[in-house]
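Single chain ahead, written as structure tokens, the form predicted alone.
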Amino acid sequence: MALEHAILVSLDERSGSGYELAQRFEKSIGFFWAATHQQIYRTLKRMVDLGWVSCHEVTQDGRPDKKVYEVTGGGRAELTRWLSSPGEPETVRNDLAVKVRGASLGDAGAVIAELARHRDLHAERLDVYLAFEKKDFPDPSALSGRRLHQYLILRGGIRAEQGLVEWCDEALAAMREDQRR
């Protein structure tokens, strides 16, 4: 996926600034597709280019004008073909896969150091997940379109995170253990 398809998916949702998008994405998008605000900056600039969002000014009073970004037909066209193409499973590149897969070739205590941080880390985002799940979909049975969708998301990195909290648990004390032999 390209930046500018999970861009055409935030704004189809919601028109905004650039400064508003880069928020969204540090508060829900963000958690599955990264980007900082200078490549949102430079991607919606490169989308205005290609027609497939269009922007215009905005007066504030006692503050610099904003560009407000929206979606076009263009752009809607885009993202139609974009989610109806075929996409291949991610690959994943994990450094602390690689750190524990060599924790015999080093320091075996800091890497179950640095496996215990993460697996805190995780956790914590895994509170942060269960918080929305139970503050904005109280009832999951009653959601359909959007709002399905958006919950469905959120499912999924709940289960991500509950996975990599019980790896990382198992990792830990699978790793303890060999250190005490």
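To complete the pair, please output the form predicted in complex with the DNA; the form predicted alone was given just before.
Excluded here are partners and other molecules; the one chain stands alone.
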């Protein structure tokens, strides 16, 4: 499982509370790992037990108190161990593909509409990523270390969304053509 490790990477960049982490997961880290606040709070608790992160409460005024977590030596050791251990590619799960495959057993028009909806969702996400790229990484060839790695992740997100938009377009064209015949 990589949620722990995604949290370690994120906390290593900057210590923070569960709430802050949840927001980071909604944004940058969410390109390649999704997590709800529930999952994060529970996992943080487990990670404290494992000695991978430490926690101290911070009293705030004007807003509720929070618990700030930071990575310990044990956490860094675990991260190093994990980075060097092999893993398998995630198993694919694609609702939309199941729908396309089943289109001839139901309402093909509805599946086409669903494809078009997903096409637009992916195009929207792609635009967001491309805007990040333009703004945050204007000169990719100059990057190194952590900044390079952040850039590469973004590139992965861009490629994935591009591929999905193109696939939706291909499928839409073929299925619409098939319907006309």
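If you superpose the two forms and keep the largest set of C-alpha atoms that fall within 1.5 Å, you have the rigid core. Numbering follows the first chain given and starts at 1. Everything quoted here is computed from the prediction, not taken from an experiment.
Superposed on the core, the two forms differ at residue 64: its CA moves 2 Å or more between these two forms.
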